[in-house]
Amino acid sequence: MSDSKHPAGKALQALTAAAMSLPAYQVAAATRDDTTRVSVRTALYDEASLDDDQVASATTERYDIEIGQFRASTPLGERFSVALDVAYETMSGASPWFVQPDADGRPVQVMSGATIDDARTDVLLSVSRYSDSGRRVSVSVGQSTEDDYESQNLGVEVEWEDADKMTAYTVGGGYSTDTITPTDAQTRFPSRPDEEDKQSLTLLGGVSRILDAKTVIQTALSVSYLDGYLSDPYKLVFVDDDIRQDTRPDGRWTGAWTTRLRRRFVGVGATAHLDYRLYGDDWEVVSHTLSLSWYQDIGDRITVTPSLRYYSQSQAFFYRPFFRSTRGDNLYSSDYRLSPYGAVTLGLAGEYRFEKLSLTGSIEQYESSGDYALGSVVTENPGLVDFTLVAVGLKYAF
């Protein structure tokens, strides 16, 4: 059984995939990159086991990722660049499955047991024109497959800078169809649908400011709607005594405004990045991300990256634990990353570089728990993860 929504998947393949290209220092200028370079990287993913008192199965181990991944990018003749990401992941383990109330009423979590076998190959391409006026023109289109998962995708972005290059403005606008037809179904689990779809628009605008030599801020508006199949066709709830399948809206508007701060410390060769987003949609979830890095230089060749990553979250209107009745719009969930909780992550980064060949390491601790979230949390959902990260990779400038 594949779990395509999980939060390891195309998220987590957008985090790793941005830091083998992150630079720790970001001007607002859209200029062309004129040297070519390769980044190959490789990423394990472990979600710590529940502990027994959580579960209501035999199975408390969960979730495990490899990933593989491999960017490129050149210059193409006077005005154009291009850049391909590959990623290739395999999964396994088991996932949570529903919630149900033990002989205490307390919420007791349901794993699926050991039946993730999965691979998923997500591959895009941009291609970019520069302008000697200072504006870049992006269009990408990119493709993700795995057993039970298809999704195209394609997006458009324009930047372009004032006239004393101190600022810069980004619009842009992307577009993806998804369909996914969801194993067992109408065999061993009739209530699962066999093929659903679903699209999704997103638009954003943002700004990128130097205010001098060391400081750059940026601010960004994106909002996005989806609609289609939104449900998770391999999650079940406990309603009433009764099981049944994992239901939500069929349309969802979001919208996140993102605010970045750099701040070059010369006297001591350091970097600071400072991130924040605030995030809300109509299914009544609302959070904010709170993170901090520091890139120490360490001589010409070493850069060594702790952070910290603080996130909040609070729950969507038809999620519980689990439901003593009905409700009349007949929606309901008890997945828990749509319930309210807190996640902290600590990272520790670092990079060694040679002429032209540069090695990076990470690794990213992530715990979450009810206690951590910005409002009060009755009653915390048994199936939260905790999971560690470690990444290795290779960059190499031509």
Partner chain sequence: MSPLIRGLVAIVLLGALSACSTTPLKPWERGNLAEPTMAWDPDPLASQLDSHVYFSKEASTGGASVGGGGCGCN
Given for the second form:
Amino acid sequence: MSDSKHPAGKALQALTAAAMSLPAYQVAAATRDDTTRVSVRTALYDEASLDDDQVASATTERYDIEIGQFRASTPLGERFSVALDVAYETMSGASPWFVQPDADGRPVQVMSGATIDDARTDVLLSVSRYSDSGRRVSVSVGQSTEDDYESQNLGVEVEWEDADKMTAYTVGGGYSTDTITPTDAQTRFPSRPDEEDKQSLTLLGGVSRILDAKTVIQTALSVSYLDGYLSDPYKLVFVDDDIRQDTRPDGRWTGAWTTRLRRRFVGVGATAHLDYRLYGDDWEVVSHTLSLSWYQDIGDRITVTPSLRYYSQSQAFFYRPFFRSTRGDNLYSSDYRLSPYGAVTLGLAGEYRFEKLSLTGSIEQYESSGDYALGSVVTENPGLVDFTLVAVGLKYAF
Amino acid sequence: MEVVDFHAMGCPCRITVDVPAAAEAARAVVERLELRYSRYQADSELSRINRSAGTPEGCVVDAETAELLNFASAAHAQSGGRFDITSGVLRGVWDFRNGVVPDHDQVHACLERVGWQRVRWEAPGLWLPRGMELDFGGFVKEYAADAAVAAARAAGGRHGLVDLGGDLAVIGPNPDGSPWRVGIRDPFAPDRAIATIDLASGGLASSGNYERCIRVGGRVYGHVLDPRTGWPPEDGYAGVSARADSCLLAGIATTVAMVGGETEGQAWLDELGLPYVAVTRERRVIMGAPPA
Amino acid sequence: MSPLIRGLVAIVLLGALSACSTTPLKPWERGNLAEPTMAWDPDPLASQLDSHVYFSKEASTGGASVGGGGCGCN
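Would you mind giving the form predicted together with the partner chain, to go alongside the form predicted alone above?
Full complex below, order starting with the chain above.
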């Protein structure tokens, strides 16, 4: 007997069609995971020190963050599932404060003098309901708390699929309200605001489609509006020999179009992930993110995943490393995050599975530079960040 | 690899899978289907349906049974009546154990109570005429193999094989990606393999057992009866195995081929276009392998 | 590119994507799609942390799902 490449007869087609509605052959896009899973993960995020010649202050050290993560998900009753995500992180180090020109007119970074110590707790609870028709409705509530920052968020997402189970659709919405109470405001730093807030609203629509027995694609468009205090209270700007607070518009429209492709290579036991995101906002930042991961199975127990991510962004319209003259709109930022640059992440992750337990480990190296940008960058921001992220984790399926 | 051996649906069963929970989930599905569709258990769903035969109100079946009846109805139509879940009553006149051939009048009288076309099926309502019975034996084991595969996959199984008394369905290839090497049983010596094939996906079903026959003079009466005539085909096969995308489809292919016998059965198998191995009573092996 | 043009491009592509007719897969042909590594996010904790880090160090936000909120890091 060899493989059947013969065009199936009419009788076989009719029998196949009749069999398709039997419960054993029902596969929904949104099927509930009936396994209770618990994962823990700990990660170290370490920013590389800046070069001496790029810094005008004593400190060249930057941020280190230690992160602990926990996730538990479990089915609940016949139709529901619930997931809880908790992250706790402690940060310490210095962060870029402002940029000033040196004697040659070259921008150099001034770091925040004192070491900043803070901790953040992030909790996200989501409940999903699955229906027989393969529809999923998820509701999530979350809170993130720091000494000087508090954020609450709410999300709703609905997923459903076509009758032929080849196409699935997602729509969703999210709302978050944030309050910032900067430390040392009005005392050491009189210009710092003592309390500000912002709100954001996100709408999302997406389609995923099975292209063939080994390939799926998803494309999604997400639009957000942020309203309120969008500046960075801890950052200053050098404007015409004067030092001012970082001042940004109080509204921001953003749009992100994400396309994700997954393809299985059966012969080699591997899965390729290809993701692309086009982002743009009305601050005139446009960015491209392309990532590629290769999940290679080695035997039954091990998966090794090298990955590559490329990112490039253009600058916000009110960004300069420093300003020689004042602007009519009074908007100023020298934040490296709004500067033009490109970045490359190289990553390697591994997973080892044994019975119900699996161990994970990963390392990522992020390097950003004006030279990596798609367009040519005349003046690179001296505060661009390079970091290493190392993580180990444990997953258990009950 | 987790290997679970158990006995269900009248035969030895084995589930081999990489995840222990998947083996348990698969076994539970097989045992659940056996409980629901067994002819021998008075409290099974099937017995409940059969007890309603002849009543004016008939019975109302649940969603899973309705889908199985829809499928059986399609198989009845596609096979020209050679697959018929009402043919079980013919066993009442055919006594294979004692080797007695019934007389024509007995068979003829029994045929009055055979024929899916006599059943009124308006989902979810079913009206069985008096004296008629449904028997899912012709396809529920094959369906159970596929359902076990689905359950094993849902529980995280990626590599494995479900074997319900020789009806096979693949959960996934071997951990190294290679297909399962499975034997096709020799109908004359069920412990021996007549051929070995690679099974990377889908299912393999086998019908036939030369031992269960009645021999009278030169004539051999096989145990597979044609629901249209009440008699075994004159040129019946000793055994047929077929491979398909699912064990259920492979099972319908072999069951109908057995009913058809050498002439009709081979035409049916060739029309389906599935790979198959058929063994005649003269021990001739016919391989239906569509050109790759 | 303005958000409006981007939106239009996305809608056209979505339309093209859903209009392309592929033969519906039979359930038993979906084994490869069920591989854990074929998930959009095979390791939720890893992708959460990654997107959090990128969100706080880059100007761009937004992806293929909602959920989660802001933090003082941005």
